[in-house]
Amino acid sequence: MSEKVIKTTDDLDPSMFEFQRADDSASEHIAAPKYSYWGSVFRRFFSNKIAILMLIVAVTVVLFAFIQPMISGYDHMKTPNINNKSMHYIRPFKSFKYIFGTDDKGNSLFDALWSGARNSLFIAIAATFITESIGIIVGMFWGFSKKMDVVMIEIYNVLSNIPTMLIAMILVYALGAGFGQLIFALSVTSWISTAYFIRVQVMIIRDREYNLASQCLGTPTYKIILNNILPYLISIIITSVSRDVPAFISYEVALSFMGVGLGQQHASLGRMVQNYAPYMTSAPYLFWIPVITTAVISVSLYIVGQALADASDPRTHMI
């Protein structure tokens, strides 16, 4: 049997060859599956069932609180009809109207509760946007600067001593009870721990290789922090802004408690509760319904915030 023994290139068959491009990108291909960031945030939060339980009752909550008095034109200033002797009965689930009864005054509790939710929601998530924008901004720089660091530090070492309750209290007493009264009295001298957290996460980061050769070549500072360092904190403004506003929520029960939050003319959760603990006893309801709701308004924002700020985490993301 004899072999055909192909000795030049001249014997070769033009048809077995096939002609490629050159591709000067082909070279920066990687062969990795597409990724993206906020997909895989979201992939990772909502694999978490504690997480999404805890969102439905949140989004629930604050639905209801925003919505729901637009609709029953809830005002807990007036009294309804004196002619009406049934309805001046303090009196628990009275009916569909009344699902959670009526108070001493005959107000549908419901009514009143949702009310009060959505001031004290509208005074935590205020007083969490000053707080956040204001101490996001100073320690970014705060964490650059040397200069500023020697006066920011002082000053933090100052306010960080004075309880943020004391602070608030006598501004209220000062500036006199009302929304922007409490919302300034609560963000005043809060934003500064905020810097300062912030700041020490910045500088962690800002003596990264990256970084020094960013300075080395003469880029502004802004562009430093917006590019290269902002989105390394993703996660941790994440988990400041959850502890923020269940937080501020408490604060606003406390004062309004205490006598010194909003004034009688604006309804409130805190509000509810001091208006309502005499009657622990004889009528619980009044009493105790304000305080879970304020508990279960807290814990799921909490909850939601943290496995939020956790799935945002890069360092999660890795395969």
The other form holds:
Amino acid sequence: MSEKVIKTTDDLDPSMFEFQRADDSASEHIAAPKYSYWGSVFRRFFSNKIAILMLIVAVTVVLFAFIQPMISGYDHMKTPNINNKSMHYIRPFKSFKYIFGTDDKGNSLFDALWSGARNSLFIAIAATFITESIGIIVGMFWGFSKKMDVVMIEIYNVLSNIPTMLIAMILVYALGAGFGQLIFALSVTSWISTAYFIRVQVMIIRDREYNLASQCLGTPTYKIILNNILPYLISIIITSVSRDVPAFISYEVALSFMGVGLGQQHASLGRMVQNYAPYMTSAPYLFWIPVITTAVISVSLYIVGQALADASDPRTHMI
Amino acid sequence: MRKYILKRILRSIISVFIVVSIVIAMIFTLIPRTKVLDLDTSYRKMTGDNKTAYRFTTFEKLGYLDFVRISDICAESENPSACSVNKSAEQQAMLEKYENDGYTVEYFRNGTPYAYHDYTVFELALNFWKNLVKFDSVNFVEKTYGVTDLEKKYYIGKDENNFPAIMCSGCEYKYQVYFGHGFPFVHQNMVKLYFGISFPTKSGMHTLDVINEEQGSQKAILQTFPTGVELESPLNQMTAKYKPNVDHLDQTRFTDNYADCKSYYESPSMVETSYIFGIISLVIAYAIGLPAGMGMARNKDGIWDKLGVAIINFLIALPSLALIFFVRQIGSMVFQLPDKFPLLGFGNIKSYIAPILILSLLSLPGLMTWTRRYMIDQSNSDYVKFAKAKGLSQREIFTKHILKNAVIPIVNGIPASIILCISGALITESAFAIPGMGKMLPDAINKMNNNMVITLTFIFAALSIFSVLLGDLLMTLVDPRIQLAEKKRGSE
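What would the structure be for the form predicted together with the partner chain, rather than the form predicted on its own?
Once more the chain from above appears, this time first in line as the rest of the complex follows.
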């Protein structure tokens, strides 16, 4: 309630007003709240508390895996304490220097663990990168070209029915153990299932009205793929990546555990599990710390990926 | 439809052919062959010419090359005695002939020449496919041993359980088709697959026999032999093979020359072992996974659904090796289950619990997610809305309409899961040291047992490819609307 009651327009003080220019173009704009795709993705992602927790875990683990080995300079093949019996089997958390204890050769388990984790992560990330990039590129064109479809479907039928584990084992066996060979063996056939997955999605979106319109207007195929279809697939691609990384870590660990993964000269989580398996009862920490680390890396990366995939689906961005 | 099936079978065969040929080419060319001998203890102890000869005979056995000794070279010559004298003109001429045929001639330290021919990739693959299938025929004995007085005929006899069996005189095997003990219960000896010889593990045995034959110590069974003698003997009469020279012991038991028998053993074969584990775990996985998936779909976004999704995600993300060791450790610490299979062996039920539990847990998340997914997809479709509008109860809609439609894609996967049980779970069997097929592959790779690796690749690839075909066919049985033949293309 104001004290002064305004009765007519004459009572208004002109100094309260200011002049505005009439803008004709403003009426043409459609009023809509401001929307930014990536802004919404991050808002959505950070509203998920478990995802944030897992992101912190995943980032910590990944940073540790890539930075710690540089500082420690750990070399899997060097065993300076091998003849010093007092340095063997130091239990974890007994000394600050060997926080996870030492193994049967007197090496620090902490250093070995991160160096192994780095190699395993590197293999998983490299294999995922290769699989996804080849898969996406091939899948895009595969979904578009009917001629290519005829050939690719046959290749897919041959390759997809054979277990990946079998192919990887045979390839590592034939090519020899090593980084390049393992990455090759893991990605040489797995790209085709990614490509197939993308193909189906492309085929669904391909014939929608806006793409037909675009084609009528003479947009080249690569532009339709890049601008019209690819953005649609972001959430699908992230889902697929979030499944691939843990799967490849799991493959690497399993293959190395069975003795057909990386060679003895490289540290890796799988190798560690294999090497320390005999100490399961006498020095259980040697065995369980690598196994638990593997589980933590896989689970955190998977959950972060799933949350990100959910968040990147525009349909969840409703306000 | 029949045309389509034939086409699919042909395609599947071609797929297997391509995959196995590539594997043969890779294994025989990329792996240094000397590595095969590195693990052979008897080779390491040898010296001089013996070592060279052993090397070449081993390579020949494994299919790498064709090795010819001087005696074989000279057998083709017109004057064998002159040829066998080192450095004679006769010998030189023969060696030259071999060199022209693509053989390499080298000399032992004592001056005796020998020739060998390395197979090219194509010859290797060709040899493999050429020798793969072996048919037993009535003329086998006559052709192989030159025995002419043996009667050549097929006839119906009786097997060990007094069931009728097709038997043969003149063939390599006496019993051609019979019902018998052990998986897969109907046995045949007419067509045999030959994949080469296992080396250096189980050296000299056919690779297929290694995985097919029973394991453990011999088991004597009270049985009556053709002569009427009743004995406790481990011999399996159903596997009787022709033996050119029968000794006195054989004569007391057998009335004819079919006396070369395999034995009964205490424990099931590798294939059977993998199968026992696979089938039981599969039944458990389906028994839990299907109802759980359905329940989750029915109460979508409820507390159980959310919990279920969380468990599924955790199981998918957890590396299988970690899961295997967690369950194994809990089993051995809390329930005193053995952490290695051979500790208690085949006879004790305790050895089966942990591996079966793990195998079920490994296949559970996939099964649950797909069941849930299909059910939810179906419940959003128009016919469900229509049913709701007509006033059907939630329960009726679920059991009578949604379930029937959702089960179709699940049925598609069943043959694959059943058949692939044979291939065994690679990691689980390795972790528990279960003597099954799954453990055999990494073992063969680590021991450089090339023929075994190829055999297992062939079996795994063929099984996976044909099980997909079987799944498709089963799907058409469950849902008559689905047509696999080309007609479908037009409606797309």
